[in-house]
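Below, in C-alpha cells: the form predicted on its own, a single chain.
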Amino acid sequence: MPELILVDKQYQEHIALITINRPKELNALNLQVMSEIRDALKELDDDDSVRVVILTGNERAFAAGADIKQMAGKSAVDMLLIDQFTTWDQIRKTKKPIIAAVSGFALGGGCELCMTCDMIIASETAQFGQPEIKIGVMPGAGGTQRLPRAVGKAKAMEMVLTGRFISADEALQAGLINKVVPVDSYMTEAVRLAQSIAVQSPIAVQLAKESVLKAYEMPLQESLAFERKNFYMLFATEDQKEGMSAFVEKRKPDFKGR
C-alpha cells in the first residue's frame, strides 16, 4: 500500500484521484513519492473502469519541489546510479489522460510534474516556477524542455535562469495551464474537465493523446503519418461504429472502450 500518496480509484464514475500526501513537507517529491505515483498510474492504466486520472496535492501546495535533503550530499555518480528520472519517463508513458489540479506551490519538480500531466487546472493561489538555479543546479525532470514548449523560449529562459515564480494568471496567459478558478472550486473544475473526457471513447482518447504528444517529438511529416495511422486504427473499434451510428441517429453514444 502506498504511504505518501492517497489513491481513490472511483473518485467519480470512470475518474480516479491521486493525492500527494506529505503536507508537513509541502508535498516535496522524494524517490518514494515518485515511485508510488508511478505504480499507481500503472495500476490505473490497467483498470478498464478508469478513463481519466486527476493528480493533486492540497490547497497550500501541489508540490513545492524535490526533496533537497535527499539529494544534497550525493555525488554525480550517486545520482547516475539512482537514475531517478527513469520513474518520470515511466509516468510519461501513462496512456490515460492525467489532469493536474493545482493550488499553492508548484515549484521545481512540482512544476515539472504538472507539465508531465496532460492538462492543468489551477486555483488563484497557484504559483509555478523552476527555482533550481537558486541552489546551484538546474531543472532535471523536463523543466528546460517542456517549459519552452509551453510558454516559449524567452519566458522559459527567464524562469529557469532567475528562478522567478509566475502566478496562475500569468501561467494562463503564457499557455502553461488550461484554466484559473477560485480556490474553493479548483477540484470541482478538474472533475468537470475529467467528466467531459470520461464520456468519450476510451480508445479514441488514448490514441488522440498519443498523437498530440508525438507533435512535440517528431518532424511534421512524420507526426502527420502517425496521426493518420491512429485515425485509421480507430475504424477497427466498436466505439467508432457506435459513435458514428449515434450521430446519424441523433442520440448520445454509449462507448464501451472496445
Ligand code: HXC
The other form holds:
Amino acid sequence: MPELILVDKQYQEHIALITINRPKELNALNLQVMSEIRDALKELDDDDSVRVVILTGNERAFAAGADIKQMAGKSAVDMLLIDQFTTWDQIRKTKKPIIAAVSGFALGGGCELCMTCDMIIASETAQFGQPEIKIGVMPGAGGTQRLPRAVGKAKAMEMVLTGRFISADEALQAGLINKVVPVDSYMTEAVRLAQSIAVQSPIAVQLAKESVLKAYEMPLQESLAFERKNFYMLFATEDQKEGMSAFVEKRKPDFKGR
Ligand code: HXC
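Given the form predicted on its own above, what does the protein look like in the form predicted together with ligand HXC?
Entire complex below, previous chain first.
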C-alpha cells in the first residue's frame, strides 16, 4: 500500500486520481513518493476500467520540488547509484493521458513532474518555477528540455538561470498550461477535461498521445511516418467502425476500447 500518495481508482467513471500526500513538506518529492507514483501509474495503465488519470497535490502545493533534505548530503556517485531518473522514465512511458491539477507551488521537480504529465489545469494561486539554481544545482528531470519547448528559449532561460517563479496567468500566456481557474474549481475543471477524453476511444487516445509525444522525440519525417502507421492501425479497431457508423447514423458513439 502506498504511504505518501493516495490512489482512488474510481474517482469518477473511467477517471482515477492520484494525490501526493506529504502536506507538511509541501509535497516534496522524495524517492518513495516518486516510486509510489510510478507504481500507481503502472497499475492504472494495466486497468481497463481507467481511461484518464488526474495527478494532484493540495491547495498549497502541487509539489515544492525534489526533497532537498534527502539530497543535501549525497555525492555524485550516490546520485548515480540511486538512479532516480529510471523512475521518471517509467512515469513518462504511461500510456494513458495524465492531467496535472495544480494549485500552489509547482517548483523544481514539481514543475518537471507536471510537465511530464500531458496537460495542466491550474488554480489561479499556482506558481511554476525551476529554482534549483538558488540551491547551487540545476533541473535534472527534464526542466531544461521541456520548459523551453513549452515556453520558448527566452523565458525558460530566465526561469532556469534566475529561479524566478511565474504565476498561473503568465504560465497560461506562455503556453505551459491549458487553463487557469479559481482555486475552488481547479479539480472540477480537471475532471471536466478528463471526462471529455474518457468518452473517446481509449485505443485512439493511447495512439494519439503516443504520436503527439513523438513530436518532441523524432525528426519530422520519422514522426510523420509514425503518425501514419498509428492512423492506419486504428482502422483495425471496433471503435473506428463504431465511431464512423455513429456519425453516419447521427447518434453518439459508444466506444469499448477494442
Ligand atoms: C524538502 C521542503 C521542500 C523541498 C519545502 N520543504 N520545500 N523540504 N524539500 N523541496 C519543507 C520546508 O523545509 C518546511 O519544512 C516546509 O516544507 C514548509 O516550507 P517553508 O519553506 O516553511 O514554506 P514557505 O516559507 O511558504 O516557502 C515555500 C517555498 C519554500 C517557497 C516553496 O519552501 C522553498 O523554496 N522550497 C524549496 C523549493 C525548491 O528549491 N525546489 C527545488 C528543489 S531541487 P520545516 O520542517 O522547516 O517546517 C529539485 C531538483 C529536481 O527539485 C531534480 C529532479 C528530481
